[in-house]
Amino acid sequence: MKNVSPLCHTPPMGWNSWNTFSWNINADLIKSSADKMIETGLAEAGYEYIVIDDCWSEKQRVNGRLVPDHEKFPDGIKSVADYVHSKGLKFGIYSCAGTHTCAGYPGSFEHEFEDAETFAEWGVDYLKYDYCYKPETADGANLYKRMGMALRNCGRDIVFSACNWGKDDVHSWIRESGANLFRSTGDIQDNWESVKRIALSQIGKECCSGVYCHNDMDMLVVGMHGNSDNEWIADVVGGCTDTEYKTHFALWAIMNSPLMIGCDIRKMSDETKEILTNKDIIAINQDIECRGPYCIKQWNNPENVFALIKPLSGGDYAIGMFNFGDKTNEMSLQFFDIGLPYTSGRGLEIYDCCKHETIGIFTERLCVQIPSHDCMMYRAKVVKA
């Protein structure tokens, strides 16, 4: 019996082409995103996939098998592979249950253990699989089992990145597939309303993420700005601002989705790179427990306004207060609701996760200010008051 190593047990970290260049990819880019990765310290934060969306191969199978596209991938995908694991990086690739995939290229469906076996062979380690094109009469739920057994037996160990869109009561079903992670949603656009769309649409649904596989609330648009060669992810009036950005991330990282990249880690602003890189932040989202939190709403302003609140390894807490309306409005977490009665003789010391610094002990109350579409993300000790 092989000793496979587990995968996954927090949620993965790295980029993916998909955001920003959709079919527009080739071996220059991702090598070249591979040395940014390094370059800019988003390997040392800890993030360390590089992943291939769709379009990479030729629309037909040679002799049944999956084969790059030769103008984009004219020394193959094991060369491109081969030069992010030099990097000290992992290395993933996309395919899709179904007999295409979005983009209309080969799919995996009726494939599924010869496809497993060729990207064993090319040295893939993280495979996104999508839901298009899957025939009507096929059972979804089995799809995924088979390409888990798939992957399970070829070999290598591979992240199976299960990406459904939330279909078919995917939460039900989706952890005895084999997958190490699974998409909750519908794609993510580069702007405010569809942020806070996917992050609402998830609160509730803590309990069905857990190590070893976890709810994927879809890859990250921090940074992008608009430019996307996607129309439909692109946003037409510039993307989010910074702050929605930094807010975006603080939620993703919280409520424990990974951490997928999608701007064009080339041409990052240091803006973008001091949200990638917040240390406290990926703290929360890589503590080794994977505790989803519950979330607080407050009083008021329930629409507008909530504290989400993630019980940490060693004792603390990650509390998470978010503002989604359109002007400053006040959050206030009485610390009954999550536990801590002022009886206990006990308080908050309180970390500013976006600050770096303490900020006080605090009994029975945390009450604070929070600017339109901003968030603040606070490590709690408890201590003796």
Contents of the next structure:
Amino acid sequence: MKNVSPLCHTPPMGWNSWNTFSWNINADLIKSSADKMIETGLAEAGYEYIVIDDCWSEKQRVNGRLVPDHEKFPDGIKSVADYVHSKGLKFGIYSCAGTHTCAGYPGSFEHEFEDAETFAEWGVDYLKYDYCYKPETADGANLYKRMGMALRNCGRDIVFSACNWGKDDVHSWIRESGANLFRSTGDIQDNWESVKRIALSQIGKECCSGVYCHNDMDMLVVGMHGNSDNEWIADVVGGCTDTEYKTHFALWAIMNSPLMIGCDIRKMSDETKEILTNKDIIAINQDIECRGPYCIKQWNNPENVFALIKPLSGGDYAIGMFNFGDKTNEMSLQFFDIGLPYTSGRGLEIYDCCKHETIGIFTERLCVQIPSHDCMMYRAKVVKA
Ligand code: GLA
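To test you: the structure above is the form predicted alone. What is the structure of the form predicted together with alpha-D-galactopyranose (GLA)?
First the chain shown before, then all remaining chains and molecules of the complex.
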């Protein structure tokens, strides 16, 4: 029996073409994004996968096989995959459990095993698998099982990224399909309301996510600033502020979502780069135990202000404090509520993951003012106090 090391122990990290480019993709874009992944230090920070989303193929299969769009990818997909691999990165592609992809290209329905074989031949390391055009009478869970089985037996390690937008009670059956991550929400848009809605919708569902099968809250919009060929994603408001992007990143990180960048990494601002490469926040996301956080709301402002607490391997705790309100608000975290009563004679040594410094030892509680739409991200160590 083959003894292989399983894929995706921790949430995958990478870049995906959809949020910024949607249908406007080609080999040069993918290759230059791979170059930038290295040059900008994103790869060193942990980002690994370069993923082509929808719209990469011709509209018709040839001899039953998917074929790359000959204008967008004149040398085929394998040469792009080879290029990405030559940079030390991994390569991902997209298909769909239905008869067509969401943008109307051929889907993998009833072609699961041959498509998995094609992807393996091309050197694909990651497959995002969507849910559009699923025949009414086909069972969704069964379709993900099929592709799961096909990928597991195609002769190559391919991460299986399920994308059914949280439909059909996906949390309850996705793990058994063999998927390594699963989309739990509808598509993200580059605005604060969307970020907020997605985060709130997944608080309380942390127990469904864990090692080898992660709750995917959708690709990041960090750094897009309204720049997208897809008007629906760009939205009319011109994106988020850098503060909102920082909070978005912190939420996805502490909630153990995959971190798939969606902006144009060839044109990142310094602020965007700083957010995306924050090693202390990435370490929280990539903690080996993958324990989901729990939520403690601010008692007198529960609608707007809350903390997420996540136990880390080795005894530390990640503490994120979030203010979704439109003015500065206070969060007062009582240590009693996280298992540390005053009578223990212990306190928390608090390290600020954004300032990258220890701010002190606190007993009983940590009380901070959080500006509107901002957050605090801490790593806490239990110490005698
Ligand atoms: C769906 C997915 C998106 C993207 C598009 C492509 O909407 O949820 O992430 O892959 O399809 O058409």
